[in-house]
Structure formats: structure tokens, C-alpha cells
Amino acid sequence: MSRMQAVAARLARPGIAGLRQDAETLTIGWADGRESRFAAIWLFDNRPDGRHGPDGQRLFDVAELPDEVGIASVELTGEGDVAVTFAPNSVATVFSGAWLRDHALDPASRAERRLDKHLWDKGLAANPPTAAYAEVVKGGRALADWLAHIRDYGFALLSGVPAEDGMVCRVVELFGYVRETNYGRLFDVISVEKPNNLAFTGLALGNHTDNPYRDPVPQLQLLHCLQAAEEGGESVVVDGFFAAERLRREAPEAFNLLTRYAVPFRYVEKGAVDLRAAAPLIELDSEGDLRAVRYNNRSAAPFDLPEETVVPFYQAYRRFGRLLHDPAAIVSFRLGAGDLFIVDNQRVLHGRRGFGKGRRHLQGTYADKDGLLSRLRVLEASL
């Protein structure tokens, strides 16, 4: 189901047809044939008059529930919402019909929360999701779709950014906070004599996500352009989750393997930096869908595996390597000063071509993910 199919969906909820409980469940029926438990703990755990507000937070600890809570009586209000007694204490209180329809637990209701991810591959050059920053910083809708595309792609380009210093972090700005780190609050991308990394190099990078050898690790990379190079130095980008969900078709016992083990990375600037972090290459969530990807074949220290699993996950590990280069899952592009690209760094992998010609000069920042997540979910809401 995609988004908007999603939003359809919640603004057009069906009604209740029907109710029935037994001391330890209550069984909504649809209007559109769904059917839906609850179980009495999770009702009364869930409680309106338990929270600070409809959607404030919660009153009490789990510590404090009852050990036994059974459902006394249930009714279909004029309104269409459920008034539970629960017992034995008699409490009452009042769910909204389309609050339960929202959070139901039914395998449908469930599936429906966790939307699909737009994976893509070679495809989305024809159209890669872009913004102008004249509109974007205006708010609102133009915003709100900038930020969509970055949540339902892991990726985004903005056109138009003053090529000035800074303007990176003014981005940011717009949906959240700047992560700093060692790097500090911005960090120049062009070439120097002593690199101590080689994105500070002319070289080419082959596709990574940024920093592994964090925990938790910056969850999203801006990279501005203030100059471009005269020859060379395209961007690329590479879904990470198309590539997962490909070895998990096409190899499900090396899939297998990226997501049991945890990776060690490691990044040293002596005297002064020893970052170190460990976890899979592939990051499942409890259902099993994917969570994060990690990939940053410079970083990675001496894999710390049992004896005999050595080689198979080297195998696997090569195999996504080769999936996450694979030319017809790449996008690039070229950045033109004023241009600038952003990356889920859990998700989607980028790198670019070698350059020779010319000054290339980029300003690169991080960010997370929970205050862009944020910022969209209030501009739905009032758009």
C-alpha cells in the first residue's frame, strides 16, 4: 500500500458493525468486513482518562496495572465509539471508534502501518525526487513533499541553495538539529596534501554509508555544493534496501548470514580519534523487515567470526558488495554549485567518480531522522 493510499484509508475509516467481548477480549466487526481483538490489559493499559491529554503521556507505570483485568460490559455509543467497564474494579472509559481502527492488531490493521518502502533502482534518474530550496524554505506543502521523498526514498536532491558557507547546516534547520562529531558542526569535502580520510582525496569512493564506527550512527548525511570540479566527480547514489531484498530472494542463507553477525568498524586519527562500533551489515526490525544497512568496506576492521563461518560470510558479504555496485542499481548525477543531496545513511548508499580537473568543493553535515519524522508528521497534519 503506498502513502497515499494509506492516508486514504485513515481519512475513510469504516465504521463498527458489530461488538462482542468475553471476560478477557473484546471483538470489534467492521463495516468493511475487518475484525479486530483486544485484549482487556491492552484496552485498559490504553485508557484515555490514563493519559495527560489524547495524546500526552501515559499516567502511570505498567508496574501499577492490575494482575487480573477482565471486560465487564461493552457499547456501541450513538457516536460510534465503544464505552468499556472493565472488572473488576468497574472502571469505565470511552475509546474512539476510529482510534481503535487505528490501532487494531489484526494482521491487516498491522500490515497497514508498516507501508511500503519505495525501492528503486537505475529507474529513478528519469525522475529523481527534487525540490527547489526557493520553495522548500517557504514551509508548508512544498516542504512537507521534500521531506516525504526523503522518508519514502531514504533520498533527495534540493536545487537552488546559496553556494555559501553554512548553508548545509541552514538546511538542516528546516525539519531538526545538526549532529555534530569529530568532523565538527560542517566538514569540507575537497582535496588536501595529508588526508587523514579519503573522501578528502580526488579519488574515486566507492558506494558506503557514512561513520558505522559510530553508535548510534548519524542517521542523515547532507553534502552541499559550493564548486564543482570541470571534469569528473559525479555523485552516485544506490538504494541499500532494493540490494537487500534482492539477496534475500535470490540468496536467503547469505542474507541470513549478513543479518546474524555484527561487522566491526574502526576509525583512527592518531592521537586524537579511536571510534569503534560492531552490528550486522543487513538490520532486521522484529517483523523482519529491514531496519538499516551498513556498508563501508574502508571502515571495516578484521570480522570477528566463528572459525567455520568465515569463509561462507565472506562469500555473502562479497555478493552484496557486488549487488551494491551493480550498475543497473545506481543513480548518479552530477552537482552543479547551489545543488544539494541528501541520504538516509541507514538506508541508501552513496559514493562518487574520481576527479582531476578543477577545484571540487562540497559541505557536508549530519542530522537524525526522528526530528525530520517530526516535523512531517505536523505538517500532515495541518496540511
The other form holds:
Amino acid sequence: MSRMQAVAARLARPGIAGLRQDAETLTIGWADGRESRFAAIWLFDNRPDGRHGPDGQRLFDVAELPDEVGIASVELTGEGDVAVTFAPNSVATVFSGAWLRDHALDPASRAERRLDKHLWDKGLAANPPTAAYAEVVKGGRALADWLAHIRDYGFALLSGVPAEDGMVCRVVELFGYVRETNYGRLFDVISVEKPNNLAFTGLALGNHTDNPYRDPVPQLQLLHCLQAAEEGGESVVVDGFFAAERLRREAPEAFNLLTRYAVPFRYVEKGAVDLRAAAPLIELDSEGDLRAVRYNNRSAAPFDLPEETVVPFYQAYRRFGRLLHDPAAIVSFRLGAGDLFIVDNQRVLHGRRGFGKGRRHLQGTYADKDGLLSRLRVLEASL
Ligand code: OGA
Ligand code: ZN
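To complete the pair, please output the form predicted in complex with N-oxalylglycine (OGA); the form predicted on its own was given just before.
Complete assembly follows, chain above in first position.
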């Protein structure tokens, strides 16, 4: 089901067709035939009056709950809500029917709450998620739409950002906060005499996620073009989740190896910086869904693996690397002065083709995704 369908399904929430109860469980039969079970302890912990106002913080600790929580009685109210009296203390409360549906724990309800990942390949180039800075800067719908692109695709373009120093940080301030690092509040991507990072040369950069040697890793990266190279320097992006799902399908053993073992990453500037972090190249959430991808062979440290795992791990790693550079998966484009792109650095890899002649100048910065998603939710609720 698409996200739009999921949202529509929830707006028109089915009502309650029937209630059943035993000492430990409330069972609701919904008008659409779905059935959801709610444990007494879960209901007691989530009772609306246990909070400091609607959506407020909980007023007690879970350790303070009674050892035995049961349900004494349940009743459907005239408004389609559920009145519950708990045992043994006869605490009574009313749960909204819509709230119960939105938080139901049956498999179909849980699946409905998962975000559709909108996996993409080179086909995205026909209609890349994009917006104009002049619109987005006004906030409201235009900003919400642009932020939703980033949530859904892990990638978006922004055109017409004034090609001025520091504007990349101003763009972050539209939705969140700059994440400052040893590279500064922002960093200049130019080719320099004695580069400490290959990004600061004219060399091509293979597809990668940035700064895997940090924990936590920067979740969003922005690159803003102040001056394009005369020749070359095109940008490349690829959906790491698309490649990871392909690996899971085509080579499940390889996929498992990459989720199971952490890879150490390191970045050193002598006398100044020694950053290290270890994490799996493919990270799963508790449901086995993709959570994050890290890929950056430039800063991978020697793998620290059981001896017998080294060779199969390299096979898996190389296979994933080929999928991440597959021409059928990548989208490439040329940033002109004033163009910017943003990636979800835990999903979408970026790279660039080499450039020779002329000066090229990009400015980059990082930000966190939780702030962006928070801003998006607040905007969507107000629109
Ligand atoms: C970077 C990077 C790409 C480019 O600075 O992290 O990947 O187009 N740069 O220069
Ligand atoms: Zn990079």
C-alpha cells in the first residue's frame, strides 16, 4: 500500500464492530474485519489520564505499575470509544476508538504504519525530486513538499540557491540545525595544493556515504555549487536501499554477512584528528527492514573479522559495491552555480566524476534527520 493510501485508510478509520474481554486482554473486532488484541498492562501504561495533557509526557515510571494488571470490564460508548475498568484497583478510563486503531498491534496495523521506502533506480532521472529555493524559502506547502521528497527518496535537488558563501547553512536552517564537525560548520570542496581528503582534489570520487568514521554518522548531507567546473565534475547519486534489497534477493548469504559484521572506519589528520567508528555496511531494524547503509572504501580500515569470514565477506562486499555502481541504478546530473542537492546519508550514496580544467567550488554541510522529520510533521499537521 502506498503512503497516500495508508494515510487515507487512517483518516477514514473503521469503527468498532465488537468487543471481547478476558482478565488480561481486550479484543476489538473492527468494522473492516480486522481484529486487534490489547494487553491489560499495555492499556494501563497508555491510559490517557496517565499523561500530562494530550500528547504530553507520562506522569509515572513503568516500575511503579502494579504487579498484576487486569481488566475488570469494557464497554463501547455511544461515540465509538472504549471505556475500560482495570482490576484490581477499579481505575477507569476511556480510550478513543481512533487512537486504539492507530496504535493497534495486529500485523496488518503494524505493517500499515511502516513508511513506504519508494526505492529508485536510474528511472528517477526522468523526474527527479526537486524544488526552487525561491518557493521553499517561503515555508508552508512548498517547504513541506521538498522535505517530503527527502524523507521518501533520500535525495532532492534545490535550484536557484544564491551562489553565495554560507547559503548551504541557510538552507539547513529552513528545517533544522547544522551539524558542525572537524571540517567546520561548512566545508569548501575545492581542489587544493595539499589535500587532506580526496574530496579536495580533482579526482573522481566513487559512490560513498560521508563520514562513516563518526558515531553517530551525519544523517543528512548538503552540497551547494558556487561554481561549476568547465568540464567534468558531474554528480552521481544511487539509492543504497535499492541496491541492498537487490542484494538481499539475489544473494541472501552475502546480504546476511554485511548486516552481521561491523566494518571499522577511520579518518586521520596527523596531530589533529583520529576519528574511528565501526558499523555494519547494511543495518537492519528490529523488523529486519533496512535502517541504514554505510559505504566508503576510501575510509574503510582493515576489516577485523574471524579468519574464515574474510574471503566470503570480500565477495559480499564487492558484490554490494558493484550493485552500488551499476549504471542501471545511478542518477547523474551536473550542478550549475546555485544548484544544491541533499542526501539522506544513511541511505543514498553520492559521488562525482573527475574534473580537470578550471576552478570548481562546492560548499557542503551536514544536518540531522530527526529535526527535518519533526519539522515536516509539524508543517503537515498545520496544512
Ligand atoms: C564530498 C563529496 C562530491 C563533489 O565533499 O563529500 O563527495 O561533487 N564531494 O565534489
Ligand atoms: Zn562525499
